[in-house]
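Below, in structure tokens: the form predicted alone, a single chain.
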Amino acid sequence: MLRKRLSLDEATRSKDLSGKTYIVTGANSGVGLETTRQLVRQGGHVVLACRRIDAAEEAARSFSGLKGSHEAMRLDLADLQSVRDFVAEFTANHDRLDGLACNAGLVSMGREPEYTKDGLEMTIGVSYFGHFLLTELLLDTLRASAPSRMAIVSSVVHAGSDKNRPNVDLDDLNNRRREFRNFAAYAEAKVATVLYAKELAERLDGTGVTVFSLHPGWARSNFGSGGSLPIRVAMAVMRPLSRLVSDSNEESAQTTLHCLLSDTAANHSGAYFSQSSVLYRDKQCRQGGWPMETPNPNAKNMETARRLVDLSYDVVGLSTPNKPV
């Protein structure tokens, strides 16, 4: 069967976003850059939330002549104080937030785990905990701007296979006591993002804030470029072949944009959305879906989702949603 890439319909692509404000993390390259470009093209104001301001400003030069506007703000998801500083600056200058795209992520490519300055394993620290704190601190603004949306990027790797379904280890979220394996840690972080979207959607039911997790596709980005020499060599060898089955960054941005903008997406808060992808081990998932049922039962367990969120509040130093500050 020929692969059909999912793409925005014309009605969604032509919406006027004038007066709307968005935040996109990791917006200076890859999927984040193309997500930002389309939002600006349609008239939105987009905050490029990036660790390197110079890279964000350089990338934003390519928006010249587009309808909307943009600004770059520093956000280091590996530093929880940076997240707090970003939110303080954003809320001081903006009174609305129509969409939050939690796009940035990484996989720690070393043989041993790396840790953030807050003591979090780097992969889950950036991909999940940083975005968790960012989102929780922005919830009041999202509620006040309703209808509004939050989309967090997961990955096909969260699905695993019928012989190995990844899960979150609630007793060792930061990989202190286990043997470290890069892509197992990455898969666990991406399960966490799917679970968080489900819990947050449940918690925000009736507020007008809708929440989604998503797989953008096999993007031709710089992901994994910081790995060891054998990994970099392997990726270089695979690159010409992968172009046949992978996606441009613009194609990979389609699912995020659908979640942020489509009228139909708003009917599926908490759901997982996926671009079509040959990387799924489960053949029935390879055509993707907006939304799509994840084949991983661990990513649908609401008890685990609620426990993860309760633990996450402690990890990032916030009071839980059900307790007074």
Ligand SMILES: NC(=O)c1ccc[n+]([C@@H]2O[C@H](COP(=O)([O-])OP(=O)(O)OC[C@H]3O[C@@H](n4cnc5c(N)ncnc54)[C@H](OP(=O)(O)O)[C@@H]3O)[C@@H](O)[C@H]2O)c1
The other form holds:
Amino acid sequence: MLRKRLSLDEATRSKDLSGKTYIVTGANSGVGLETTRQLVRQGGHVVLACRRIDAAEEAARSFSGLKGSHEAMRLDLADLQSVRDFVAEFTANHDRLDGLACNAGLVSMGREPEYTKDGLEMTIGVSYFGHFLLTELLLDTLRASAPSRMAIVSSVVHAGSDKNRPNVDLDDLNNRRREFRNFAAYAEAKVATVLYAKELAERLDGTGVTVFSLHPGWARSNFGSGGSLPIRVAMAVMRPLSRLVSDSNEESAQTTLHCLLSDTAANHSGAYFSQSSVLYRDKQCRQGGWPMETPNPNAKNMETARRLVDLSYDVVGLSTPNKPV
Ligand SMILES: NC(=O)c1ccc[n+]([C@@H]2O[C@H](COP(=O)([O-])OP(=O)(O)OC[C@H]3O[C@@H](n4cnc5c(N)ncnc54)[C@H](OP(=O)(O)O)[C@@H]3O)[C@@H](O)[C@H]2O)c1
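Moving on from the form predicted alone, kindly provide the form predicted in complex with the ligand as a structure.
Every chain and every other molecule in the complex is listed next, the one we just looked at coming first.
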């Protein structure tokens, strides 16, 4: 494949991260694992925020001998109390946070919607609302550690096509009043993450905390592996074929790492970054870009972004927006 993949420049790849602390959600697998590995390799301390501690500890064994350090902490993004408990424990033990990678995500593979412990539709509940609460509760720590950064992992699917641009349904964020379609729900959740990055960047302007959304690439990860038997068989068949156009997990971690570490990314708070990807329906987007313009106008509508955030405060049970004074 003649596609040029974007990767970290040498200066960014060799930065010394000693003394810096990062949180990576979904760090036990795929893109999150390789993001974590590089941060540890460069000397950072990384909290692997995972719903399965045993899986996090197992994954972290592969970091042995790397320069930095790491710890595993339990975080189930499908349970808002777990998010609160995680932040309480993190802030009790750490006084700084240099980077937060909101990486965990899933696509619900069933025909029927699943719900989180708090009754939120699972896809948007984990990818967006869980991360929303996590982020809002960590904002004071991020501000106190400025310059600090957040990388929010979205997906190419947020872009849609010129015939169908996904949008968030502000009247039915939890997909209760519509027929459930799992990939449409995934696209909507990923539009929410792009909008949130834009709103947060606006709110945090001047604080030294910068925030980015991104598409990691077509990662050969565990993504979608929890489907029914026919879906798993189809994916197993497709995997060797898709190797030509898909990316290793290390290649898919490059965009998150660029957002967290590169000097140039910091000048583009609120922007969308993307690995090159054959998955864009809009051909002009396939080369990706650090940053690039999303082709979906719904994902850059600031009025929608602000309304989404206001509604999200109610959904996760936060009373007043944590706006900088
Ligand atoms: N793979 C792709 O081609 C692709 C393309 C575009 C965007 N993305 C995005 O990239 C991100 C990383 O995905 P990946 O490809 O690396 O897939 P992955 O290997 O399946 O990793 C997903 C991670 O999310 C975690 N997770 C799921 N539900 C969670 C919950 N309730 N609480 C905490 N963590 C939870 C998983 O934990 P468990 O191991 O316990 O399940 C796993 O660590 C996702 O946001 C995904 O939407 C992926």
